[in-house]
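Shown next as structure tokens: one chain only, the form predicted on its own.
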Amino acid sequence: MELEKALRERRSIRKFTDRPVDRDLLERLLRTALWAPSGMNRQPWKFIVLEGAAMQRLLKLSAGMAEDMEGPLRAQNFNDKMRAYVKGYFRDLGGARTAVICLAKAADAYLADHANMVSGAAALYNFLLLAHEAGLACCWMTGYALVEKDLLRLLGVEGYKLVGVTPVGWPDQSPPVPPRKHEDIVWMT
């Protein structure tokens, strides 16, 4: 698959089949995603894969936070239908049997902390593109920032910050291409 095509065709999928994701495939994709650029070559990321009982613990945390999302979703002007949809997705993650969590090392200095977060984001996006190329589907979720401390405790991790959570699986939907909202490219000479 050509990179430009992958960039244009990758979608956030919110409905998955019950077909399991091959562990070797997932491992290969994650190891390749680690080739992302990183600020000062820190490579500050950590990927955690949840399946089985660990996935059920995530779903329990996720279902608990669904109702707490009402305020943040209203603040973003989500209508009733969209709020219900988002909260429903948090309850079951679209039926995905696997989730990948990307973390970045926390740093005391602002510049290092920022570099670590954007480096982690680059690694996570690499994974999303690789998963798409392999026929898998993902949905980069940042709402878990609302329960970051609880999530890190559930994972047994300290000294990291949440970059994102993504369910991973075989897609059971093919959403249309959303229009680009704006083009923020400015040339200055």
Ligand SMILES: Cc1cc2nc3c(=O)[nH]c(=O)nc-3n(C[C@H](O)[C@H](O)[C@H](O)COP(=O)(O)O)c2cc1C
Given for the second form:
Amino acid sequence: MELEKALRERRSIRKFTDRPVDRDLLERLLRTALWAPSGMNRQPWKFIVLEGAAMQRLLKLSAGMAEDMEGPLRAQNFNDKMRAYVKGYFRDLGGARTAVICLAKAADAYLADHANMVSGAAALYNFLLLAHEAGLACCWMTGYALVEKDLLRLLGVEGYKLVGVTPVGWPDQSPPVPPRKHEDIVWMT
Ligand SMILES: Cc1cc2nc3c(=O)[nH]c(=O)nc-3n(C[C@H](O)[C@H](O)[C@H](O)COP(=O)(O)O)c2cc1C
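Switching conditions: you have the form predicted on its own, so give me the form predicted together with this ligand.
So here's everything in the complex, that chain up top.
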């Protein structure tokens, strides 16, 4: 797929079919995603794939989060329908059977910590685009930052920060294209 087309047509998908994601395919996409550039070539990322019982544990954590979201969503002026939709999505991640979690190594120095996080983001975005090219769908979520400590405990990982969680699966919706709100490109000459 042409890169420009992939960039424009990738969407955040929040509803998935029952069809499982082939392990070899997912492994290949993740390995390719790790060709992202990284600060000082530290390659500070970690991808964790959750399926089966591990996926169920993530969903349990999500379901708890969904209940705690009522206040923050009201504060954002989300109406009843939107609040129900967002909470419902956090409860079952759109029926996805697989999730990928991207972490970045935590560092004490701001420079390294920042570089590690954005390097992780580059790897995760690589994965989103590769998944899209393969016909798979994702939805990068940072909502889990609200329960980052619980999530890292669930994963049994220390010394890392959350870059994002994404369900991965075969899409079962084709949502409207969220318009880009502005083109914030400044040329200074
Ligand atoms: C850093 C980041 C965090 C996001 N967090 C969430 C999230 O917690 N929950 C969610 O449903 N979508 C989340 N999204 C998806 C955005 O809502 C989505 O990218 C945006 O609405 C544009 O839609 P598109 O991805 O289809 O172009 C996140 C996206 C990014 C890049």
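Here the rigid core means the biggest group of C-alpha atoms that line up within 1.5 Å when the two forms are laid on top of each other. Since the model is a prediction, treat every value here as computed from it, not as a measurement. Positions refer to the first chain, counted from 1.
If you fit the rigid core between the two forms, you'll see the Cα of Asp80 move by 2 angstroms or more. With the core held fixed between the two forms, Glu27 has its Cα displaced by under 2 Å.
The rigid-core alignment places the CA of Glu70 2 Å or more apart between the two forms.
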